[in-house]
Amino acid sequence: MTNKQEIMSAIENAGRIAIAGHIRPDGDCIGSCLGMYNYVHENFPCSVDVYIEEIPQEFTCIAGCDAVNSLYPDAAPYDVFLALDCGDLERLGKAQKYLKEAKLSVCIDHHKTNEGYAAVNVIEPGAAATAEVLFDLMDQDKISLNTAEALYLGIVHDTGVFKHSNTTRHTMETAGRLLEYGVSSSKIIDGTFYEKTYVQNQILGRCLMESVLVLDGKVIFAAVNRKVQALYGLESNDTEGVIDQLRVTKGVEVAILIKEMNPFVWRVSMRSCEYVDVAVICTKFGGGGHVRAAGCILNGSMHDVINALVKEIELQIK
């Protein structure tokens, strides 16, 4: 029996199943979790409790957001547990109490720096999202509109509408497989993705307008310090979609949105264009992420966490 056959048999035999993504969820993060809650609640008699961090206004237009717990209770050892698009146990964050009780555990992701960490894991880093990875774990036959959508808007996310160099001919072809369950491309696009509040059109002109080039206008970072996030009265997700700007700079091969945490504690996002894999730098400084996409933590000035950032690109680009 495969991962995949044990880990569908699994399920179908529950009683309890939880899912849980990562801290800080994205698109991929959110699709991937609402589309296995969708489709486990509404194909099998088991109970199934979702636990992912507050979901951004975005994203609520997708179905099951109203299960979401973001409390993470104490509660009894579940017969699964279902780990989705996240890299590593500690991104995890709270969930973690829940796979280490559980019966099974279940890890379903596409990061090629995952090591694979639950007791059973299916991890395909030739996947453009986790998302497209659990449409071929599931029966086509009881996908939902609902469960669509949810791994539609994962697919979209993860591949920037499709632009990444992580888009590949199976991903398109599960992307159009999806719109045949009625999915409205536009309503997840430009709900989700394109989409901006006032605030957060402020903060991508002011971090456009401040950014800097180096490297020969090889590479563009913007920072976003407390005093500018409190200025603007930022909710975490207003940054979204700076990085993505930066990167189709004309003549840059990455892109660093840092942004301050706590005082001397920095939260980094890094893309790159073409060669540049961005995924080795972050894991160098305890992160991870994706070949092109990525992030870690670092600390010091906003100087010290650039220097450091740009260091290890030059050493690639020589």
Ligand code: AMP
Second form
Amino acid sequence: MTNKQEIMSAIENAGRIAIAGHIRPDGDCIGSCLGMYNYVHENFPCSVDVYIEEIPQEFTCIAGCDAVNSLYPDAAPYDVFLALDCGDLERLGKAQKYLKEAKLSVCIDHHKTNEGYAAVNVIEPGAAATAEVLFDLMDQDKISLNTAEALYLGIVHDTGVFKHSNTTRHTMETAGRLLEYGVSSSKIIDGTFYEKTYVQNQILGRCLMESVLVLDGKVIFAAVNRKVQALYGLESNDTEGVIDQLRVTKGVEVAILIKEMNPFVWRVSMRSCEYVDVAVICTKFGGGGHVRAAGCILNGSMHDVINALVKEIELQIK
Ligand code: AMP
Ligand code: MN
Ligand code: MN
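We have the form predicted on its own; now please give the form predicted together with ligand AMP.
Next comes the full complex, and the chain you just saw is listed first.
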């Protein structure tokens, strides 16, 4: 039996299943978890719990949101635990305990830095989104509109609406097949990706205005310190999309956005255009991700953090 067959047969035969995604959930995490939740809930007799941190407002239109548990209570060991779109154990956050206790732990993911922390792992770095991997795992006759919509959401977000270089023919074909279940692409694309709150647009403007070019314009960075976050009352995902706008600055190869989480602790997002492998850089600093999109957490002043990152980029550019 292949890993995929083993996973799907374990799901069909389980009594209790849990699904969880990574901390600070993004569109692919939410779409993958809710897609799998809907699929299992609608087709199999088992009970299914889904654990995700608080869902950002724009994603609450996706079916299954009401079932999400963000409290991570202690629970009896699950027969099957599914970690979706989560590149390492640490990023499972409070759901780690379910994985450790489960009779069968499963990881389905597409991060190239994923080392396979579950008992059964399906990791496909060539897939644009975990949702794309899930579609191939599922029996297509058992996919409902609700499941299709969630998977479509995942693909839309991790490809930046089919524009990032991770978008393949297979990605597009998967999205195309999802449309056949009746998914409204404008509802998902405009409603969850392009629509921004006033504050989100303000912080985008501010980041662009204060951005700095270094290394002959090949690198651009912006920083959002805690004072600015408090000033705008920012939620954790309000800067989503800022890095994409920084990246498309003419001449830029690498974009960096850093956000201060605690004094001298910064969350780093990196994107590259053509040749710098940002996953290598972020892995070096204890994080991970993909070739063109990665992240990590760094300590120090804003200047320490930027200097450390730029030094690593310089090594690759030379
Ligand atoms: P972000 O910049 O937060 O959108 O993340 C870009 C990519 O890097 C995503 O695929 C994340 O899963 C990954 N990533 C971000 N931060 C971390 C981290 N601290 N550790 C490992 N992977 C990360
Ligand atoms: Mn994700
Ligand atoms: Mn993903």
